[in-house]
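Quick heads-up: it's one chain on its own, the form predicted on its own, in structure tokens.
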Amino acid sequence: MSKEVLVTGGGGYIGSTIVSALEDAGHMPIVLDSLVNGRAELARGLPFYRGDIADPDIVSAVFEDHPNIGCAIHCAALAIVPDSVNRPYDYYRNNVAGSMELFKTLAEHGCGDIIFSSSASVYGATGGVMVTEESRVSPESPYARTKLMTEMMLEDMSASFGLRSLALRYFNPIGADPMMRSGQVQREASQIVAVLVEVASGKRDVFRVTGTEWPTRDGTGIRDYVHVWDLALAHARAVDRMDGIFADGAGFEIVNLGTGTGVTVREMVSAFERVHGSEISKVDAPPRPGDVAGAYASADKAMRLLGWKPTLTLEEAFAHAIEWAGIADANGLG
């Protein structure tokens, strides 16, 4: 059944890809984005509202125009770990306080389903092991703490307001929409594949392998890299399955979204070089502020609740990211 779905941060990398997946699934996305990091062009003619998630007036205006919105996917956030160490106030104000106001306004307008973009960074320094939704959380950066705090707040507000809420903990999205409707658009690349593409294209001199003494098989951080299109499909699947997930009424669930396979930074660089066809310039460097050894996901719960598992490969993600980078540069989005 087709639904109207509000997507906050729908002009950003992940949000815009989710918008495309919703469209493909027959839903109508409505985009709200402040454009601090997002781009209005990625809304592609869909209903678009520019504003802050914490502003009840702009959120209310969305519902005045689209009173049938029953589900919101909340992607809007500041999301760069080292930046959060330098600007913690901005991260707590935007990610936590802003989300609190958004959830309240959504509830007031009868939007009973919320899907929250959380992060695997809440697991902290796990030593590169597999984590489940029951694993101990220990966020080690202001960014990660904002995600955990927002999860806790959403759980409490769901109980109070009668919401059905799903927190999806992402494990390192990479790649681009295979149909090239969206991809990485951050003005200053920080995501690993975007940085690799910049080095390969000559926009950046060298790739820095940050952290080489972690307790992993080659000393570099280990991550679970999931193709952003697979991630987007999980959200579309979640929209369709909220009735089944919350058959007993209001509630709160946490679901990991990852591949179940850990890849180290050195392995990541080698795989990129194979797809690119040549080596890139790289150098070992100290860890960045807020960095951790990393982890990879158990995706069992995602399969059980969403009927979802990733299908696209690491190499496909690289190929799509490289193709998108050329399109973004040509259209002034890079």
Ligand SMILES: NC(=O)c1ccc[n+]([C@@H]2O[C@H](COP(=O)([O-])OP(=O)(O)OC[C@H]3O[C@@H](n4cnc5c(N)ncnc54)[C@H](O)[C@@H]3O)[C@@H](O)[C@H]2O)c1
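What we label the rigid core is the largest C-alpha set whose atoms superpose within 1.5 Å from one form to the other. Numbering follows the first chain given and starts at 1. Everything quoted here is computed from the prediction, not taken from an experiment. First, how it differs from the form predicted in complex with this ligand.
Once the rigid core is overlaid between these two forms, D291 counts among the residues whose Cα shifts by 2 Å or more. In the core-superposed comparison between these two forms, the C-alpha atom of H66 has shifted by less than 2 angstroms. In a rigid-core overlay of the protein, R39 has its C-alpha displaced by under 2 Å between these two forms.
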Contents of the next structure:
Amino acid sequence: MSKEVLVTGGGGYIGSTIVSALEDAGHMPIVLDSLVNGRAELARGLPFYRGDIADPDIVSAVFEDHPNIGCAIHCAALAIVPDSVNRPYDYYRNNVAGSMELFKTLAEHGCGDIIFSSSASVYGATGGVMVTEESRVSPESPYARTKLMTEMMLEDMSASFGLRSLALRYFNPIGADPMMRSGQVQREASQIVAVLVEVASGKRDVFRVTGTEWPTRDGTGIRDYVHVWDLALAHARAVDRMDGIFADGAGFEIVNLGTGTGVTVREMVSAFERVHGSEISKVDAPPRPGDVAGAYASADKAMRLLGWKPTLTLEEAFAHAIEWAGIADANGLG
Ligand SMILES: NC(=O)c1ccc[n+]([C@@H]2O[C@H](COP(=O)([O-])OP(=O)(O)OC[C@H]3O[C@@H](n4cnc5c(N)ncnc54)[C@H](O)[C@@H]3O)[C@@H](O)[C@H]2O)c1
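Now show me the form predicted in complex with this ligand; what you just gave was the form predicted on its own.
Once more the chain from above appears, this time first in line as the rest of the complex follows.
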């Protein structure tokens, strides 16, 4: 059944990809984004509202135009870990206080289903091991703490307002929409893939393998890279499965979204070089402040509740990221 779905942060990297997955699944996405970081172009003519999630007037305006919205996917956030260390007030205000206002306004408008973009960073430095949804949380940056606090708040508000809410803890999203409708839009390349692409294209001199003495199979950090398109499909799947997930009524669930297998930084660089067709310039370096050994997801609960597991490979993610970088540059989106 086709549903109207509000996507906050739908002008950003992950939100815009979710919008495409929802459209492909026959749903009608409606985008709310302040454009503090995103790009309106990525909403591609869909209903788009420019405004802040904390502003009840703009959220109410969305519901006046689209009273049938029953589900919100909440991606809007400030999301750069080192930036959060320098700007904790902005991060708590935007991500925690903003989400608090949003959840209240959504509940007032009868929007009973909330899918929240959470993060594997809530698990903290886990020593290179697999984590399940029951693993101990230990957020190590202001950003990660905003994600955990928002989860806790959402759980409490779900119980009180009668919401059905799902916190999806993303591991490491990479790549771009295979149909090239969207991809990474932030100007400041902070993610490993963006940096690899920049080194390969000559925009950056060298790739720094930061941290080579972690307790992992080759000493470099381990992560769980999940193709952003697979991630987006998980959201479309979740929208369709809320009745099944919450068969007993209101509630709150946490689901990890990862591949279930880790990849080390060195393995990742090798995979990138296979796609690029030649070696890139790289150098070993000490860990940066705040770096951790990393973790990878148990994907069992995602399979059980959403019937979802990623299907795209790391090589495909790289190929899509490289193709998108060219398109973004050509269109002034990079
Ligand atoms: N990219 C990752 O590696 C990663 C990993 C785990 C979780 N997440 C989460 O996924 C979500 C999306 O991340 P992304 O990588 O697409 O980031 P992004 O910066 O590309 O997108 C976030 C979007 O939210 C918008 N936004 C921010 N604050 C807003 C506000 N107060 N009101 C309205 N719009 C606002 C921005 O303009 C931007 O378009 C975030 O919640 C992030 O915490 C991202």
